[in-house]
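Take a look at this one chain, the form predicted alone, written out in structure tokens.
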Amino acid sequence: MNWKLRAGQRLRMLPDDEETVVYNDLSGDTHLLSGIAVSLLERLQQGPANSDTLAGFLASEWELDAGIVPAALTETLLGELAALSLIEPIPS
């Protein structure tokens, strides 16, 4: 599945040591996100990508614990970001 930031979405981020406050200008909501979730958003700011590409990105950018499967982690994070209306799937 391909993903992108919601159309017209401009993210405002206030980073802290381990988490970042993200303001969704479309909904007016603020969210406290983990660093890895924010890196996924930042990757999607560069352009749409499919789940496999995003899993590869996370695996290359983060030192994941041995028991973590990048594809499963990516799907979880994408689901969470979609539920917050920060990203959306691209219909195929």
Second form
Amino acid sequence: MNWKLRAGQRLRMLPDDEETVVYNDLSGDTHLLSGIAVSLLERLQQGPANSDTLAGFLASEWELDAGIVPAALTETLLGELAALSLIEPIPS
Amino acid sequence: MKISALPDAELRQRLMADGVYFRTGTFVAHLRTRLEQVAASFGLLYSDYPLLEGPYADFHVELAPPRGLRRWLRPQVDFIADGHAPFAALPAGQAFPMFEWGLNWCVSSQAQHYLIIHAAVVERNGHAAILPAPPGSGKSTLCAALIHHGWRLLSDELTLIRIDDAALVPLPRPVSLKNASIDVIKRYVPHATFSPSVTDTIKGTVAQMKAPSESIECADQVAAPGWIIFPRYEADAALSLTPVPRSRAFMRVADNAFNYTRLGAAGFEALKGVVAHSDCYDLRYSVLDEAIAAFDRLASQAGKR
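Having seen the form predicted alone, please provide the structure of the form predicted together with the partner chain.
Below is the whole assembly, all chains and molecules, this chain first.
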């Protein structure tokens, strides 16, 4: 599945060491997100990508604990970000 | 010209007739009242505020007995802002605290060009310490002690953040003290001026402490953000100052804001401007001297950051 930032989402952020405050321009909500979730957002800010590409990105950028499957983690994070209306799937 | 320039009799006469216009921070307020208790405490605590000529004011307020039979059954007082009474009447003896609470309400409900946080804010060496805290945390007690030990009062209750540049805008008004903290501060700052204590309010016994005249004189000087400190008084607790991640501090301050959601992205950017330039801490204290020393250490290190 391909993903992109929601149209109109500017990703106003206050980065910190382990967590980042993200303001959602579309909902008006403020979220406290983990660094790994924010790295996905920033990757999608550069342009749309599919799940496999994003899983590869996480695997290369983060030292994931043994036993964590990048694809499964990516799907979980993408689902959470989509639920917050920060990203959306691109219809195929 | 300050309010203290008016002889007592003239102040009372003006309050009863056309009212008194005065500056508090960036706002002009207009007070009219025939109530002696309000006039006496106003004359005591607002003597150093600039006296202005009308008729312009941001807030036109009046303290007066309610109309109708209630005034004869049990003396009560209404807070009237721009001709309307937004709150239920209170017992007449609570008129001056009601004036203070009502003026806070005027600012927090109308000054939407600021991000407004429920927090005390004090300044030293150009940097401000914001103290967001729920009731009972010792915020006002700490604020009252700090402003008589080298720190400037910007506000005891409402932190005003300028949207454009995240500067902290002064609103120096009397410090509202409650219950045991009244005697604590009377002992700690014996030279300060206090309004008479009023018992049996919704907040218990309350009294207001006059803002230092230096803070009132500097009410046009904004401060840069320096620290966000979440104070918590705990009896017999050892002093502790624990760093709080900025992201967590942001969320906690936003929870204490009156209009963060209403301001939308502008509110986020203003608060981001404050938090990004602040060191954030949880402060636990039981001894005022120790707490003030901790604040002074932070201020002395400000130039080294």
